[in-house]
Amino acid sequence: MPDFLEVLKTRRSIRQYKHRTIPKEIILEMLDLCRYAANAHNSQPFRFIVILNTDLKKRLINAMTARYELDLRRDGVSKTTIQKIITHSKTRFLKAPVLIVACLTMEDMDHYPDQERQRCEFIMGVQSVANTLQNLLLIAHARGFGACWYCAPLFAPDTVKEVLNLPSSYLPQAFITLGIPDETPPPITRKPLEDLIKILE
């Protein structure tokens, strides 16, 4: 296992994968570790849908890109540009050996009679899901795999739920693509720490 701080510093978003899948047992091991992420009230409001079936993945991505194309047309994007965007979008998901859909469920979260506190509780649930995804990205990198976080399901949640036949309480939040890296992205420039913090003494 690499040094943890080195894992934090060297993780990159991987979008190109070798044409080899990851054994299901290893995927489950990584998702098992995701459960240990900090989350609101220890309610564990995250749910993971692991798509290994190629036909199902195609149905999902085709349905989502059809919806995406409609949005682009409404935005006035040219047909040529739309075609490029849609082709690129389909390729990055369909070529990924493993596609994981991260969902939020509010079933075990606290419930309030007023809208403001309930909104805060919802945000806490979203943050909880995000924490587990950070775990997944780091675990994958530590194990020598590549992964990338996409928020595409947020733009077509009903489509995702319909194609995957998800429970009504599941709210799709993100895709994680997973596989054996076939690229080595360069280091990413980060903003200086002083631009990101304010110390009150």
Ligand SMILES: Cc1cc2nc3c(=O)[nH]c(=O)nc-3n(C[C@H](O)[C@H](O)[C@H](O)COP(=O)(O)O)c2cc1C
The other form holds:
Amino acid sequence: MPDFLEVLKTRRSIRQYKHRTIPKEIILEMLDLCRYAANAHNSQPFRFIVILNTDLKKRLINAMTARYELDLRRDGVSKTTIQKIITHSKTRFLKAPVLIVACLTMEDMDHYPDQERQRCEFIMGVQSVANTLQNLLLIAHARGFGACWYCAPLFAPDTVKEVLNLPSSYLPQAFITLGIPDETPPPITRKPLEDLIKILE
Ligand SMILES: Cc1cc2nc3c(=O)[nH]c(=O)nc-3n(C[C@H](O)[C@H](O)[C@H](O)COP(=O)(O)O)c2cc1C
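Starting from the form predicted alone, produce the coordinates for the form predicted in complex with the ligand.
After this comes the whole thing, all chains and molecules, with the earlier chain placed first.
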């Protein structure tokens, strides 16, 4: 197991995977670990749908890309460009050995009578889901797997809910793809630390 700080520094988004999948027990072990993330009130408002069934995955991705295509047409994007984008998007998800849909449920979060505090509570829910997902990316990397976070479900929540028959309280937030890496992304640059922080002494 590599050093924790080294894991933090070397994790990268991996979008190309080898054909082999990850055994279900290992996926469960990674999900078990990621839920220890800090989260609002310990309400644990995150839910994970692990899609291992190829037909179901195809149905989901086809429905989502059909929806995406409509949005692109409305944006006035040319037919050729749309075709390229859709093919690229489909390939990415269909070739990923494991596809996880991360959802937020507000059921066990606090409820406020006013919109402003309810909005804050919703943000806390979203932050809590994001925290577990960052854990998942780090755990996958530490275990030698590759992972990537995709925002696609945020843009087609109704489609995701319908195809996967999710409970009405589930709010799809992200896809996480997982697999054995088949690429080594080049080093990435980050903004200088001094641009991101302000020390008040
Ligand atoms: C909220 C969020 C949404 C993201 N959505 C996408 C996405 O839709 N497609 C994609 O290729 N990568 C997506 N990513 C991955 C980022 O592009 C990636 O983390 C960023 O470029 C930094 O690269 P690194 O993860 O290799 O350090 C997303 C990451 C986050 C945290």
